[in-house]
Amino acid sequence: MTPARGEGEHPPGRGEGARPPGPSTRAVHAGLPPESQGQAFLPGPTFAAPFHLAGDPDGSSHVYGRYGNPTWSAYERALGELEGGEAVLFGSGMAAASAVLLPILFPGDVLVMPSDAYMGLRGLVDSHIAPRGVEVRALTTAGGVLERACLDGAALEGASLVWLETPTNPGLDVIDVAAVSDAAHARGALVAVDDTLATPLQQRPLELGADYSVTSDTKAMTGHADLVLGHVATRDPARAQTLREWRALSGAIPGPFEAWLAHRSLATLALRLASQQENALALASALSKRPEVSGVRYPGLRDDPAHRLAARQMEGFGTVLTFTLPDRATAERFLAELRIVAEATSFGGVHSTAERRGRWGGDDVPEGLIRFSAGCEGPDDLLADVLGALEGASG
């Protein structure tokens, strides 16, 4: 595990043998243009539909706003530096996922995926992938079922694409990306990893062998609960070009102002994650000792089933934990008693949020399961609010 707060980090080194920059330094400097006298560190957003275009369009870097924008390009460079590949930005996380799945899966292909994947992805597969004649093999991530089925080859026969989500939402199970990628590639299948809960600052699927790294930037990447964006990273230039072509044809483009805000937010990503993870671990530890709480899951807990693999594969344990209260009524009383924690359905932001996940009906979870996203509030304040809400809900 690397240090959570980037201790001992220095600006990017110069010369042979310079130590690689730490996570905070990489996040702060990612995608910035070369220093130029009198210019801003991060240029402002470019608002344009058409660009000046005389003669042959191949000689212009930008031609029309659906095909590209300088502000997108700057943020994509930043994401590519963090991912270790080439990044393509989309208008949402689901648009990013769609850009991987829809252009490459055709009748007769086989998709292997978690049955406990993000419900939006499952909805896309059920509505648009399976009906076009793609065979879908959906296996639960819990208990290592999907991972074992891939490693022993049972799930991979004839597979075209393996979609992984790690850590899973809301189960918080972790999959060995390197091992599954090796097994999939040996059988001719591609691998895509939903990296949303980890972010590329804490887990880099491309370095672990995946072909695609997919992230909803709406969550921790931007972290302020005010943007909807997503991206896909790959090391294959041809796949990156296919993603761009899909974005242009489908119109799944981001706004330049949103892209600029996302790039601006990137500078604090490591700091936010460090604070949020400190809070998440403190909460998980405290909740594990409460008699009315069961099933606490957080990969940072040493006795969590995912801890050993997460410690080896990730550079942090994320901002989300889950726990189960005795029933739906207790969970709803708990949420109503919270004062500084908001009841909301997203995660990864600076504001702590919580929800009874079973209210959506799409996840196989107990009625009293709470998904909790730790924010950047003071740890003592956050603990006091959560523990006080538990007392109120129980009393």
Ligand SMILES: Cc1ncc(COP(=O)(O)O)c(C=O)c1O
The other form holds:
Amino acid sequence: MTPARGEGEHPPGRGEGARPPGPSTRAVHAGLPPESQGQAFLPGPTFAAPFHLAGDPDGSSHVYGRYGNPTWSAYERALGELEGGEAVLFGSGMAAASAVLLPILFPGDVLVMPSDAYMGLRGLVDSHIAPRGVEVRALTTAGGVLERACLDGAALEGASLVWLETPTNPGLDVIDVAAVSDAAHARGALVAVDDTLATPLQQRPLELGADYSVTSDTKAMTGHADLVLGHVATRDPARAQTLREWRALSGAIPGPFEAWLAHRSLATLALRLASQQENALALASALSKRPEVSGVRYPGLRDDPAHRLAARQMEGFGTVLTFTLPDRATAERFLAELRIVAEATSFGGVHSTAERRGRWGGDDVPEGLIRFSAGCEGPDDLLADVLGALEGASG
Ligand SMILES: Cc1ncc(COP(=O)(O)O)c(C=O)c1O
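Same protein, different state: after the form predicted alone, show the form predicted together with the ligand.
The complete assembly is shown below, putting the previous chain first.
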């Protein structure tokens, strides 16, 4: 890593027993090329379909735009540094998830997964994985059901892959990645973790023992509501190669401009997360005290069922909270009353957003459940907006 400017002659990371760089330093410098006189800190995107290639293919790193691109490679280097593995970039989080699942699951294999995982993932499994003869064991994460069934081995008999999502979307349950990985590996199963709600700055699945860390970079990783991307990280070079081959053959590639925007946005990831989770905690605490609000979930709340494990496994609690209003009509009025907070799906961005999750019909949630993504607005402004909208919705 290039030393941070202004850190003097002994920047972190240099010398015996040097202090490892903190999250902000890692995010600011991740994947940047070595300093070079007159060159940009982060070179601009390379837009190319074919690259010059005379004669037979000679192993040149860039040949054709579906096989590789220097702008992808720079962001992948950054992601690899943050994940502690080798990262492969895809055109979306779902493309990244598909690249893990489809090349390794065949008829007769067994997939263990949360029945309350992100609904797009469940849709992919229901439409394209179960019908090809893969046995799917889907168990709820609520009350630790999936985790217990893995730890006592009941769910793992003959399993090929355990797919975890932690924290879950929208349930915000947290699963013990290290314990489940140990149990799965002891029975010969691989483990993949959807790390989207945490990001690799707040939770590193590969260090916890997982074989794949999968993230939708559409959300907090990039945070500006302006692009769709995803990535997978792994420590196994053969698995990384399979992922790259799958990307080239399926064509699930990212655009160079999106990759460059993502790399540029990475520098502020730690700052954004710090501000967003401060807002998320303030909102969750305030909402917990309101009589018309029930079921507030945020892993950062001390009395949340996920708090203890999240505090041990994560370096932060994420940007998303959920809470339940008495019914659908109250939830819709609440959303309509919000002035600063936008009604929109997705999460993790600098703009606070909220939605009535039941509107999609794909999650087993109460009609009045609101999934709220805390942005970077001033905490007082945000609280005033949310509490004002609650008043308006009840009045
Ligand atoms: C937990 C989780 N994983 C994966 C995805 C898919 O990401 P993308 O929309 O970038 O394909 C989402 C999208 O909402 C998600 O919430």
